[in-house]
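Here you get one chain, nothing else, as structure tokens; it is the form predicted on its own.
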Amino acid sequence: MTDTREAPTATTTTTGRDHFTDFDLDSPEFTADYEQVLGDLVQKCPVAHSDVAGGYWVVSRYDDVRDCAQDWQTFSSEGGFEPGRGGEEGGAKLYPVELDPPYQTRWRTALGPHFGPRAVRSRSDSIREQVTALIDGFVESGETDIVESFAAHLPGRVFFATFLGVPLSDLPFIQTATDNAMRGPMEGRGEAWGQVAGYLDGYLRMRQDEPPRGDFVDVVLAGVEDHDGNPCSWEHKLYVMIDLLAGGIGTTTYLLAGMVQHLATHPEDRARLAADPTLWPGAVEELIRYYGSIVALGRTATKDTEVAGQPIAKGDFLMLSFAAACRDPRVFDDPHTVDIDRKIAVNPAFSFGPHRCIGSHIARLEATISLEEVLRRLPDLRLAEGSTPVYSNSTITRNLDSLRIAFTPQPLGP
């Protein structure tokens, strides 16, 4: 791949990398300087370059986003959602956010009923009860790391207790391997999407023996035509399995995350979201944009094209960032402050198009419930003292690896 623009003047961070043609998502100078790199982007420079694992682009102007995302004819997701990911024979896969239609649309079709608006709301009192019972592991002690005792483990709780319906002594495992396939050292992402993949094999296969439940997993034993119209694989089934585990578990931590960090440290904020719960939806929906954990997923042109004035060969790889599409000053008024009252049309945060995140709903309904029993059970929650919080980025995903807060000890109970 050949950078044939003329280089922009170069982003001043405090770290001193130039992320317009020097761009990597696994750098510590990303992560140091998120936020500023971000708007920079936006803002200066709406096609950065990087020369890491053979070359890509990042996306960062909201419309350009979008347009990408939409337009799946000449930005396919076929070539991995990740830089490097394209030339993988035997790996892993994410099906269907590693599709494209028509294929991608049937799965999306017969998938979609099942993570809707009101099959989620029906899901509501069991993701109550994790929350509870997470909450009840540290509201006596006056303090906690909020990733480790609560963030961390919810998304897992919630796909394994309340959409699957699996013994939750199989979370640590499948949780640990699926962090480590996501977020973990590049050099040891591929033998943990292998014991993701083979505990979920295990998995359809012991309820291939067992009567119908009426759930999502029914669907994907039944699979769907594949590109040529014939019945998928199993291989197809397992991948798309391991897509709805990955964004159950491996997307929604930083939200909760941040969203305890926001109340702890803007207590104004905090106050009027206990006293008025018409405030939740929209502050939720402001608090996805903002602390949204998919920084970008990749695509890869089909042919010679544009994006932003900057000339792309067919072959070559983008990145699409989201987040940095989130904070487009176009779009969104002083896009780097949460604003509770922010009214949002659409999120970027979920992506557009026909891979638009199937799993928004749970995502919402997670948050609000947290908020309600954070604000409930936890009056006066601040950071501890001393306390800084510790993030990382991981390729695709921003993460929230350590939040020490402080409370008044509350007694168990519902």
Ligand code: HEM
The other form holds:
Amino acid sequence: MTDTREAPTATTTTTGRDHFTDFDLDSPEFTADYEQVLGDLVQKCPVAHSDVAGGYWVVSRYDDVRDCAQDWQTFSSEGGFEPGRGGEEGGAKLYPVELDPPYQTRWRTALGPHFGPRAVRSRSDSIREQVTALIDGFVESGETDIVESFAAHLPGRVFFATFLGVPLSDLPFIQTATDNAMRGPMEGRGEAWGQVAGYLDGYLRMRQDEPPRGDFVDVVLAGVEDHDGNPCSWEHKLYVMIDLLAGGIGTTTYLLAGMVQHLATHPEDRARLAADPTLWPGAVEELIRYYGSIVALGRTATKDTEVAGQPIAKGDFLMLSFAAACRDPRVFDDPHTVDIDRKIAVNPAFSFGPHRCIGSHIARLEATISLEEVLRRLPDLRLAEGSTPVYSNSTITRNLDSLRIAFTPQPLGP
Ligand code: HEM
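Target state, the form predicted together with the named molecule; input state, the form predicted on its own:
Below is the entire complex, every chain and molecule, led by the chain shown above.
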């Protein structure tokens, strides 16, 4: 245990809240001062506290977040991914994110081959078709809200059209339901999630009666052994489908919108990326670090322990802040700047350990193809006159809700 830590000292943001002892993932102060608060946490307060939803700790340093995420025996995922979500009464679960090994490992082992780099790359043409269709929807206009017209829709189209192969005629309904569930008015989200779950349930039942297609849905239908060594229930299979959908929508939307924002405001990076495709993998990784949507995800302590010198009692809830770990200056120089030449060994935006993001290669591929097509088809993109990006936070995620861009109108077509 290092003895070089600075003692936690209270911070005051521009809006006057003490985020070290009175943290709240949903507070307007955190949303407004996002970079500053994350920077203060990671530099001065390795374990902050919140009184919200029964109370939780916030772990912010790269090493501590990594160590907690890897130590699933001490920091369990089965108490839920956000505060106040534990217990069976919380409605649908998300699996495997709310499971511990060995049941969680069985799902990861079964699903893994379908989410590896090669399997995902084989979907490139279909992903490009989705990207092209969406860009065609606004490219002639010269101005658009890139979130509304592109970033909010591509991840859902990729999930439903590219991976599930649902009929195009189903897309408007299920896209709208997914959009309402993820981003719609709070009071309508429960109903929208019900529609999404109902659609996925119907899809699974349809696939059960069809010959196997050799995709991940076959794996979900085959199931794995549950906690007790029994074949898992239908309900658990549905939880896996919901997790695979929900895990990739808002997260990738934020990445895509953030990427466009960076291109629109950094013409020098745009020019370098347009001229040199070898820069794309590093740039995408850096954009994922900076625009990693998952602010923090939960764990429940299974015994009395400590994190960075802070005693943690059995049953305490902790949020591991991947976004703060992405801004740890001990690992990333000048962490609040997007540097497309940065070399990232392990990207904390995707977590560590057994739950490390299963969809990371999909996110990278969607971003890379989008980067290529945006550079090619909107070569002079910029922020629209008077445009101000609109950000929000919703407990576990950071969102970019609106970003108006302008460009010289371009013709339709690939
Ligand atoms: C930039 C985009 C993305 C980011 C930043 C992101 C982030 C994360 C993080 C931080 C976790 C770890 C959860 C934990 O430690 O408790 C995770 C897990 C997961 N992600 Fe992603 N994700 C992204 C894209 C995707 C996509 C495209 C999919 C679609 C398949 C996906 C599906 C999942 C699933 C199912 C899990 C749970 C894995 C498990 O618990 O074993 N994610 N993601």
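Positions refer to the first chain, counted from 1. Between two forms, the rigid core is defined as the largest C-alpha subset superposing within 1.5 Å. Since this is a predicted model, take the numbers as computed values, not measurements.
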After core superposition, I'd like to know whether Ser293 moves between these two forms (criterion: C-alpha shift of 2 angstroms or more). no
Rigid core fit then Thr176 CA moved by 2 Å or more between these two forms: yes
